[in-house]
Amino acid sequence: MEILKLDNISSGYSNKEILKNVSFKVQRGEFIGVIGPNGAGKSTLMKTVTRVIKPFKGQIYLNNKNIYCFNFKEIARRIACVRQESFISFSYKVRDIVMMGRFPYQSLLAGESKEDVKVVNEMLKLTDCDKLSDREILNLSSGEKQRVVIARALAQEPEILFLDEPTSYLDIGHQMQIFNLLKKLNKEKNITIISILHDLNLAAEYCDKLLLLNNGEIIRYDLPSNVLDYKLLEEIYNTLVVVKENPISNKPYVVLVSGNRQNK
């Protein structure tokens, strides 16, 4: 079932395009990869979807519906967003930044309900954030805050998570636990994930599909084995590159090669 349209979209800052006729469709429940070189259109089109830019042409549909047709509140109940520079620099504990996910639910008189409490306690067990609430955010590692993060959005009960590079600052051990995560939520909740990712094996080795941009421009959006073809990565990356099967997952893992393309 089709959850997630963009229709010939264009977008852009001021009077300067940077998505340019952009068309896709997301099935709900999959995993989507968005990749694509420095200054593809990547988080343009995060940010366009999520309404925090308008397009200047074209039309966006979740669920069949127009996307400015929902309020505010409707949006945060259906898309929530984890964003590069969502690390926080206040000193809340750790239950009280989940619990504002709560807020498309809450008025701005009334208190904590039972069901916030509920879905607070449901997504800090689901992170694995339950034995973390009482603690100062500021005192967590980098893996355990972007947990947090993650159960913050979580806490909006979303049908669609979108995420900008959310293991960035993350060594490989917490990147595998944070995508672990995903992955797990993608498939008992049946969120629809679509992330922005720059390291191409783990797109490839979590995602149902990756969507490349470059230049505004959707080039393919595609199975990641055919996506991730060595000819086109070498085109829009310019850089060598080799790409074999991983012998445990089949799925398509990228080598760089060293050297430049005059060298070739």
Given for the second form:
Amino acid sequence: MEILKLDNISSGYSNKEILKNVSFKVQRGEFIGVIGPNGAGKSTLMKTVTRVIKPFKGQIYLNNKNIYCFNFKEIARRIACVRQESFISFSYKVRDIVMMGRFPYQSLLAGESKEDVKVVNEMLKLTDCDKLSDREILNLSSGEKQRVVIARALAQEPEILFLDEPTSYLDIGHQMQIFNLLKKLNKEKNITIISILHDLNLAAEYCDKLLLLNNGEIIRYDLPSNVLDYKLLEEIYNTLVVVKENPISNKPYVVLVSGNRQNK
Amino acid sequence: MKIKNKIILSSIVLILVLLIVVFISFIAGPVDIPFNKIISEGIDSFPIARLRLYRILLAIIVGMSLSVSGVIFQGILRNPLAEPYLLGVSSGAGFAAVLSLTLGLGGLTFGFELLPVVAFVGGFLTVVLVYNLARVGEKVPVQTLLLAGVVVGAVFSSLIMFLVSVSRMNQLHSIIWWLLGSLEVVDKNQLIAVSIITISGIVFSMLYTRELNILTLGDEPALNLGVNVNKIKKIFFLIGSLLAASVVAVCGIIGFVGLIIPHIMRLIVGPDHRILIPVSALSGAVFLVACDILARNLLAPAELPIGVITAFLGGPFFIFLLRKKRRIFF
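I would like to compare: after the form predicted on its own, may I see the structure of the form predicted together with its partner chain?
Below: every chain and molecule of the assembly, starting with the one above.
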């Protein structure tokens, strides 16, 4: 069943069109990686689907309903976002930050319900943040902060989780930790995950399908083994690569070729 | 401790402190107040006591108003230097007031005094001007807003200086006194008006504290968490500006309260606006009543402008804050 459908979307900022006539569908429960060079329109795509910017033309459907037919809280109960590193400058406690994820379920005058507390505790545990819950967010490491932001997004109990390079500041250990968590959520809770990724190998390893963007257009939207084609990558990223197969997972593996070797 | 208990406990403590400060302020002064007689005969037969009581009430209201306005602007602008006058309220109101004083309209009344109304309108219109100068479509970028506020403020300040330089000697005194700020209650109706605006402003902002908390994460995260960012920001701009404009209209410019009280309270109770707004309101009241005790008694029977005391106490404290790391602000 398709959960998200973009129909001929053009989008961008004031007068500058970044995305051009983009159409694609996402099935419920899929794990999609969005890849492409800098300036390809990946973040614009995420902002457009999450209603941060309005498309110039085209329609976006969530469960066959136009996303602009939902009110602010309704959309937040269905789509949650995790950004590169959320800039939090106020010294809130971790639990308070995660509780903010329950905002779309709260009415103006009612306080936190028992259900809210239950969900927050569950998500703290799931993301391994339960030991951090009384710490101040500003005193955490980047990896811990990112887990808290994911916990907050999960507290929204979304159907779709959007991530914008969630692990770009993290070491390989924490990268794997976060992606293993995402895979688990994807499998166990059937959350549809759409993540922008720069690391092509992470993308190949974890995603069901990859969406390759360049200059605001979809170049290819297919299985990782069909998207990570060395000729295509060399053309789009303008560099030499070799695509091999990861011996453990049998997924495609992209090897970079450095400049002085290219001349040989 | 649960947030509700934390709010109740800290409010009780602050209300007790406020009562003590109010009592001291009431009995301290160049004229002795016969406290026993007032209780038995009623306050109306003691005009000095009545004036002093009004003045204390005004100090409470103004302290609350400025502090909450400061909390609001620091929250929605996510800027530690934000304060109630940042968007040009004070210079706009000041210009309007000085202009009408220079034109000799200062003493005009229509059943109410004209001057504070003119100042209120001038202050509020200035914020509307600044807001619209900075607006790009639906969005109001923070940096542009701050710059627009500073620039518009500077223009109005220069106009004030121009008016001061061309005004006549007999007008100069009232202009200077207006600009210095004072808690003297000339008209009971002004006290009532500013009280109504302050109390309703605080009640309204208490309704949206959760949204304000989420807004401090940034506009885009707030939007994705289900907050109608543009609407909530507009509501808080309106409340913050109305609070500041009404205070400036009645008391002139009283600096530093709206800047330092929110910072001190954030250091003590944390950044959660559900508790930050009520405790800032109460401690702002305590601070201003206490400053007023000093203003009335240091050089008695002469009176110091209240702004001198607040800035003299607030300035060094603010420098102390600046010397610390940036992160302690929030």
